[in-house]
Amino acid sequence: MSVRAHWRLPPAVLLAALAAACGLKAPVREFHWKAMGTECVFRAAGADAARIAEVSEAARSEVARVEGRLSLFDPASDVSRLNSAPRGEWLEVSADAESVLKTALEVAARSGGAFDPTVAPLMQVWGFRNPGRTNEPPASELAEAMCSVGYAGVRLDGAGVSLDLDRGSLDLGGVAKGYGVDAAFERIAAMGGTDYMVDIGGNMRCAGRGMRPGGWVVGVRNPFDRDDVLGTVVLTGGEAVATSGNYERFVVLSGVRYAHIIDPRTGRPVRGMAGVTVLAPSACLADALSTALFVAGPEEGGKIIASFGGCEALFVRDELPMAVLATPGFAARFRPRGGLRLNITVLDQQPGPTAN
């Protein structure tokens, strides 16, 4: 078995390659680190951009607080606290553990269990926490993971969280990186900030212009060319964008390959799409929606979407000629890489029965 990690465009070469596309000067100021198992930058202009070292280090120090309290792997953090009490014990957890729980319960309420923060059960078996996994899990494995599965036995009532899931576990992997974003965010705003971007892995949040007048372009990945990029939006007033795609991370079982997100529903690994990615008022909703619209693919995921307000989406099947279809308001954002044809099918909204 391998296990890969396929990473984006590096935020700074990909900025850097739309300004040149574009015709533009960039004076945006970065800072790099690394943080949450991937890559971080934050981006500043103007006044921003003068005091970086003050912002950056606020940016840089709000994701390694964040990080502290939801690390499935830090056994002091909110999440191992919870994984490790008795069953159906309630326990106090952070402001920040809280938040990310409600988001993640709203998420996984409306998508009809298209996205579940107790995965992890799952996501062992299938050799994403298990890097002795040869073989693709036998039925009465997968059977006995799926009954340790289910986002009903989370309970939260703001006073505490219960996790009443015989051998359950959470795994907030498709939304904490998403919070570190907005949580640094809402930092660089307190302090001030009016024209900066805070990207955890390709999680991005925008405050200010950026480059142009109009906004901070942000590049849509190419899920099969790593090197190029399907085309352009334009974010503006803290809007936050996030992409979930089969090329990310993987395993290779009894020789076929396997994307490392599940479908909680059937408890195996998603085929049919190669990414997606969502606008969203905050990078936590971008996060945790690609998952789950990743896994209910673009019928049923447009209509899961049109339940959220100020929310739009993209979707590109796992196939080739590229099947591209999205939300009216994405379509009506984007704008095709020069030199790149495509037919963009725009989704029939009307809200499913899975929507709230």
The other form holds:
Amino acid sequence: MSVRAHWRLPPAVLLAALAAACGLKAPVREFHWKAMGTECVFRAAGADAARIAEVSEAARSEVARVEGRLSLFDPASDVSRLNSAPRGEWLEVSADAESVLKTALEVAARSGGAFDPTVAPLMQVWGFRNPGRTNEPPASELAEAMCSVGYAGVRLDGAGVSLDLDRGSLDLGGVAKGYGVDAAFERIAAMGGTDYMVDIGGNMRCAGRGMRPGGWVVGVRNPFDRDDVLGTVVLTGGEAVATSGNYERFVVLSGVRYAHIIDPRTGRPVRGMAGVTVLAPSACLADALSTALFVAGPEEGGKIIASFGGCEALFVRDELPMAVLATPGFAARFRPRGGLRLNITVLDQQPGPTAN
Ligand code: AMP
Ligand code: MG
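Could the form predicted in complex with adenosine monophosphate be given as well, to go with the form predicted alone?
Full assembly next; the chain just shown is listed first.
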């Protein structure tokens, strides 16, 4: 969803355009900065500019704090400490790392391993962490990387975390930005903020109403055209939204483009999905689920998300004419952009008959 993150047009411009389209002014102040490898935006409605600048600074420092705990690229982060510790050794980690791992492991288990925070060796082998690669990895390298992947090897208890993974390691890129949004969101709430939005690379959470009486209006980006939105959803009551897209990051190997989300069950980058947007009560859960459902696809993904209360999803397949599928709850809230003829297939979320 867009919410921003994914647009080539600055999000502010898109939101302002949406507001204008609704005949509304945008009495919202915006602050932009870069963190967690992406663009961050804090927006707040209100007349007290000095106070809004102060809370935006608090949001920025909270995101920096979380990045320092969860980054794969900061040697002092909890993730780097765990990745470089001897396998099986228990380490004390921050409450942030513990909390994000808890969500990651829960989504991993409930998605049948479509989401897996130990996907790091596969990211490496496909060249996402190793820019020197120019061809598809050979089967032997893939098989070796797959032996080191498996969320069941991450052990978490009240006292710490241990990685019981052959040569495996953690990559929280599919969930950390959402956690950063939640951390900033909660910090601003504790400071008394009532009408604001935090956005880290398309992972967003909103408090209050934003520009409209009903809530913050966010656009779902068109994965085939960065300057376009497919439609909008109104977020209320502290809801979050996240989008995973095949346009976000990719490598080109032997002329073929591979998106940065890997199916840990096959070891290969996912093909066939262009974008998945998830609504959820927290940004951490929305982030993990959007990645999980990008891997699982609409049929399996619709059933996975049905078991998470308050969560809805919209799927765009990587094909034209555009094939859009949504859970019933998402379809009911989604307003397609004017002039766009979208045929939305509403997913049947009933569990299928059990095979004997
Ligand atoms: P997102 O943009 O939130 O969908 O996250 C994509 C990022 O998550 C990638 O850049 C990897 O760091 C990581 N990742 C890739 N595939 C998976 C997966 N199957 N499960 C969990 N994390 C993944
Ligand atoms: Mg994600």
